[in-house]
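Have a look below at one chain only, the form predicted alone, in C-alpha cells format.
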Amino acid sequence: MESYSFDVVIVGGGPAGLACGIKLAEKGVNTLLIERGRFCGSKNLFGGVVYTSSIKEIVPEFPEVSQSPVERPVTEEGYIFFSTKGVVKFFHTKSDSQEAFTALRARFDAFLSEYALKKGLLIAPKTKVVDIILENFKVSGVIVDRPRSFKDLRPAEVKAKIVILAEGVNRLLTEKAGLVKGPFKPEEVVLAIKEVLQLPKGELEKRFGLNEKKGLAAELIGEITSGLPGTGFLYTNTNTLSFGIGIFLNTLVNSNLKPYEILERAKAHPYLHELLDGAEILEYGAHLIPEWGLQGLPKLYGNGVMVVGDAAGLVNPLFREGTNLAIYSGIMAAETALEALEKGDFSEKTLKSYEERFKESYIYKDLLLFKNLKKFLLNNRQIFETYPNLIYEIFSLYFSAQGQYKKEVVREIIRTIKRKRGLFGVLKDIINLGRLFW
C-alpha cells in the first residue's frame, strides 16, 4: 500500500497520547498511535509520581489490576531543605495510601499501551513521524520514516481526518502545523537529570523507615542545586530509588555548568552521601520539562489538528503535576475528536471546542493562577540559596535552646533573619509570593 488512512492518528505514546487513544478505541474509532521508541515508555522519563484520580479516568479498575505498573504507594511526602551544614525535613503522612504512586515510565507507559491494545487501539512502535501533510491549509496526515512498500522506498504517508500531536517537549510537528512560532527558549525549559539507584537488600526500608507497602516522595530545595533556581527529587520505588535534580536550562548555560557536575555535587552533600552509601546506579537519563507556562502556550487546535500533554506545556511544577495533566488533555482531545467525527467537520471551527474544554478545566485555571511563577523563581534566587540555610539555622537555634534564656534565643533568631535576609526582605518575599495566588 502506498498510503494508509485512519480516522485519527496520534503522534506519541506517552500518557497523553495513550489516554486519547484508549478513549477513542473504546468508541470504535479507527485510530493509529505512532511511537518512535521500541515500545511505549522506552524513550520516556520522569521523576516520577502518578495520581490515581487521573489514571482511573482511563483505567477504571486501577489500582486493582494484574501486573501493577506502579512501584510503591506514596504514604509520605514533603520537602527537604538543604543547607551547607545539614537538612530540615517537612513530611506529611498521607491518610489515603492509594491516592498516588511512584512509577517508572518504561513500565507505566507499557502497561497503558497493553491496555490500549486490548481496547482496540492500533500502535505502530519504532516509527518516527518526520513531517505532517498539509492539504488546503488543513493537516490531513503525517509522513513516517518507513517505506511505502517493498518496491517504493519513499517515506510512507498516513492519512487522517484528525491528527493529535502528543510529541512531547520537542514540539517540532506542533511548530510545522503552525500552532507555535519558533522553538522554545532556554529559560522556558528545565533540564532534569535522573538516576535510578539500587541499595543493598533491605537497606531501602531501613534507611527511610518504611515497610514494603509504604513509599516516600520528597522534593529537595537549596544546596541540592548549589543554590541555583531548581529543585531535586527523591522517590522510593519497589527495589530502587529515583533521585535527580532539575534546573532551568538557561541557568546551566549562564553558569557554565554541566548537568552531571550538579548531580555529583548534590550526592556529595553529607545527608545524601550517607543515605546513598553503597548504592549502585542502574539507570541514568535526562529530560527537558516544559516550563513556558501560559505565556508560551501554543494554539491548541487548528484545521485537522490538536496538541496535548508536554507539547502544549501542561506542567504545574509547584504541585508536581505533569502526567495527570497529560492524561486529562488526552481525554479532552478525544472527546473533541468524537464530536468532530459525528459532525463530519474537522475544521478548527469544530476543534475549537477542545480549547473551550481546556479553559473550563482546573488545568487552565492553575496555569492562569501561576502565570508568573517562572519569572518569580528565576528572579528570586534567595528562595534556593538564602532560605534553606536560614531555615536550618533557625531550627538549630530553636532545638539547642536548652540552658538558655528563651527571650535571648528569640532575639538571636531575629538577628539571624536580619543578617541573612533582613526583615524587610522577608516581608517583600512573602508579598511577592502572595501575588502568585492573587
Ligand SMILES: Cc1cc2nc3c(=O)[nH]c(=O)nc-3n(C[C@H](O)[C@H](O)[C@H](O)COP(=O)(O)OP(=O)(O)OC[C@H]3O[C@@H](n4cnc5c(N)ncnc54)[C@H](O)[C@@H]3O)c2cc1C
Contents of the next structure:
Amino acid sequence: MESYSFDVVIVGGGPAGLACGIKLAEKGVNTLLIERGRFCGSKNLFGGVVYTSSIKEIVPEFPEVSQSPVERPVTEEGYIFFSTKGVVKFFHTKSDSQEAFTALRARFDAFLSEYALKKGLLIAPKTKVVDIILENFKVSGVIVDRPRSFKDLRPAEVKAKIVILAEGVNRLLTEKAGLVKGPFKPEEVVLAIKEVLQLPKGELEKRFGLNEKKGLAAELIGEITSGLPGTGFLYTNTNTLSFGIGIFLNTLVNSNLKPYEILERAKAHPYLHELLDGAEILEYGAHLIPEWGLQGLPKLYGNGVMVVGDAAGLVNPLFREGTNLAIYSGIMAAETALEALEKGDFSEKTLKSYEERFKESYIYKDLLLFKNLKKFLLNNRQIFETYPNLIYEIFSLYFSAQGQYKKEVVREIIRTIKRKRGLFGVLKDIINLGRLFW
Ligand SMILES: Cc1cc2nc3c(=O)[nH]c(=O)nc-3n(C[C@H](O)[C@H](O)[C@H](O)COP(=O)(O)OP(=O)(O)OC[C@H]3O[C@@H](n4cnc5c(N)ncnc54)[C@H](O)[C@@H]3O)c2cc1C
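Mind giving me the form predicted together with the named molecule, seeing as the form predicted alone was just shown?
Time for the whole complex; same chain goes first.
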C-alpha cells in the first residue's frame, strides 16, 4: 500500500494516548495508535503511583480486573525528611485502600493496550513517527520509520483527519506541528533517576511492616537530593521497591554532580543504607518530567491536531499527578475528536473546544494555582537544605526532653530555629508560601 488512512492517528502509547484510543475505539472510530516501543510500556518509566478514579474513567471495572496491572494498594502515604543525622517521618494511613496503587509501567501500559485492543483500537508497535504531514496549513497525517512497501523503501505516510500527539516529554512532533517553540528548557524539566530494587525474600514485608494487602508510598525530602531542589520517592511493589530521585535539570547541571552519584549518595544515608541493605538492582533508568506547569503549556490544538499528557506539560508534582492528568487530557481530546468527526470539521475552530474543556477542568485550575510554585522552590533552596535538618533537630529536642525543665527545652528549640533560619526567615517563608496560593 502506498499510504494508509484513518480518522484519527494517535502518536504514543502511554496513559494519555491509550486513554484517548480507548474512548475513540469504544465509539467505533477508525483509529490507529502508533508506539515506538516493542510494546506499550516497554520504553516507559515512572515512580509510580496510579489513581483509581482516573483509571475507572477508561476501565470502569478497575481494580476488579483479571491479570491486574498494579502492584500493591497504597495504604500508607507520607513524607520522610532526611537530615544529615537521621529522618523524621510523617505518615498517613489511608481509609480507602483502593484509591491508589503502586505500579510498574511495563505492566500497567501493557494492560491498558490489551484493554484498548479488545475495544477495537488498532495499535502499531515498534513504529516511530518521524514527522508530521502538513498540507495547506493543516496537519493531515504522519510519516513513520517504516517503508511504504517491500518495493518502495521510502518512509510510509499515514493520513488522518485528526492527529493526537501523546508523545510524552520529548515533544518533537508538537514542535513540528507549530504548537510550541523548541523543546522543554533545562529549568522546565526534572531529571528523574529510578531503580527497581529487590530485597532478600520476606524482607520487604518485615522492613516496611506490611502484609500482602498493604503498600507504602513515601516522598523523600532533604539530604536525599544532596540539598539540591528536588525530591526522592520510595514505593513498595509486590516483590520489589521503586526508589528514585528527581532534580531540576538546570540545578543538576550546575552542581557538576552526575545523576548516579546523587543516587549513590542518597543510598549511603544511614537510614536508607539500613533499609535497603542487601537489595539487588533489577532495573535502572532515567526520564524527564515536565514540571514547569502553565509556563510549559503549548498551544493545545491546531488545524487537525491536538496535544495531550506530558507533551502538553500536564504534571502536578506537589500532588504526584501525571498519569491521571494524562488520562483525563486523553479523554478530553477524544471527546473533541468525536465532536469534530460528527461535524466533519477538523479545523482549529472546532478543535478549540479541547482547550475549552481543558480550561474548565481541575487540571488547568490547579496549574494556574501552582503557576509560581516551581520558581518559588528553585529560589528558596532552604526548603531542601535547611528545613529537613531543622525539623529533625526540633523533634530530637522534643523527644529527648525527659528529665529537663520543659521551658528550657522550648527555649532551645527557639534558639535552634533562630540559628538555622531565623524567626523572621521562617515567618517570611510561611508568608511567601501562603502568597503562592492566595
Ligand atoms: C520517575 C518518574 C516518576 C513518576 N511518578 C509518577 C507517579 O507516581 N504518579 C503519576 O501519576 N505520574 C508519575 N510520573 C509522571 C507520569 O509518568 C507521566 O505524567 C505520564 O506517564 C505521562 O503520560 P503520557 O502518555 O503523556 O506520556 P508517556 O508516558 O511519556 O508516553 C509517551 C509514549 O509515546 C511514545 N512515543 C514518543 N515519541 C514517539 C514517536 N515519535 N513515535 C511513536 N511513539 C512515540 C513513547 O514511547 C511513550 O510510550 C512520573 C514520571 C517519572 C519520569
